[in-house]
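Form predicted on its own, single chain, as structure tokens, below.
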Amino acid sequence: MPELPEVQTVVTTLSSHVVGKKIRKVLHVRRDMITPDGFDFAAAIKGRTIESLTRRGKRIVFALDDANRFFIHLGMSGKLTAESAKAPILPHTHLIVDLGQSRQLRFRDPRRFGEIRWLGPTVGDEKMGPEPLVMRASQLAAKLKKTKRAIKNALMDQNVIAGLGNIYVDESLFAAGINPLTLASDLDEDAIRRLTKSIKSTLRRAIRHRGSTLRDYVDANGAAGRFKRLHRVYGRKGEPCAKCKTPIERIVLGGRSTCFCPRCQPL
């Protein structure tokens, strides 16, 4: 699932493309994509100027003139483009808004776990953690004297901290030194330092990469990212470790995939 390295550079570079235009007509839409249910979402947005795109989380938030928000999620596979009215049109492509100029907005998603929700001018993230590129440690820590779950579970959910996800909670740990067993309530005031500067050191390089590509993940563009090979643990169980040489280690915690280095994160 795209994380908030890759929904940053989708942000990044499709805002070119779509702030400031008119939404000349919605050419398609899948409605059971769209949140609430029933909700006529191509009436609300045609005609409507693209005010701003930002991201929360792993929302792409699309803010429009008349005050009105709505959010696009990628889920597993989606992919949120800019491209040319003339490009053949893919098979889970599930959204297309034309901008004008030849230009559309489209979203593919194959699995369909992405979604399209709107927010009308409400914020719509009360539940959400803060953002970790801001986060202070004194934040964090808050969140995670509340819960005694492991670490590596407590930073996967999103009203503790918005935006991690597998690839980044395991690469943070690394960097922190800390074992993703970890009870978050057993963390000292030194480890939630470390581990709130190895955050956001970890995503600030992912996205000076444009983030990882593993299967299905592209820019706005249609370009991959380029942080796959610098990835430390994530996805490398057997290898040796870049700091080490101890073999990486890969366990299932909460159902996700977990990899760590024995030795440089001991438990």
The other form holds:
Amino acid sequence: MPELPEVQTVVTTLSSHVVGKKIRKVLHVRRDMITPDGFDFAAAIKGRTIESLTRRGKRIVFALDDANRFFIHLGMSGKLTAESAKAPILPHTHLIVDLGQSRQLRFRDPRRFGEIRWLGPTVGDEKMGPEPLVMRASQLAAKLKKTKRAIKNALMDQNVIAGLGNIYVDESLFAAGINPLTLASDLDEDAIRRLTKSIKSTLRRAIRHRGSTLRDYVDANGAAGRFKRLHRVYGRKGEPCAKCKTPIERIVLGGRSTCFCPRCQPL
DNA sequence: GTCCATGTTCTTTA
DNA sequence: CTAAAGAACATGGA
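Based on the form predicted on its own presented above, generate the structure block for the form predicted together with the DNA.
Next comes the full complex, and the chain you just saw is listed first.
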């Protein structure tokens, strides 16, 4: 579920439920979802007030009133919701926090690829790439010239650019007319400028439509995203390209399915 | 039973 | 040594 647009939508919809709220009680924690190993997360957050909720890449960052921070990463199947204390507790719920007024913050993640990481007073993002929505083409160029991988694989790397995943890399490359197999270091200045713009416009449009729900992604209020039907290549193998009607192709790159238009994105 | 999945990290290979 | 490719993680749906 969770690439930048979905994570941003969760942050937006969750904010009003948690910012300024005090953590009254930690009702449930699955300890092996917590990093670092063995850290007493419940004790660290109990009684604290949540001062802000922000996003960095795909991380949902909670800042507490004692200047400590933690983040929740949704992995593949994570859902972070604010619900009534009376709502049934679904299977694979790994964190339940009482925020008062019969509201609970809940984290559910069947596949358990997600993570709750205690940061303490640090920011902990120094290795991460730039934020796509505010980055400049020169920042992306500096990262891409250093790697000799296919552009698809480079853009999937959170240390190159933060927040993209399989859907939005494919969609952005289509919008920019760049073949996913192109060597990252082979892209010229013009192509990187085009790519930067395509990434931004693709993500902004996806956020406007509240993200993509492929199977079961929902925001903090349980609402699905509407962007899937606007995908132009992802999950559209064999369908005619929106621009030129050539059938969309699917290949495997970096172990991930990769969809593109062979005519609009020539090598 | 098989294959596939919105992600990351550890291991193996070149 | 480093960078890139591959395997592994855990669950559920088609």
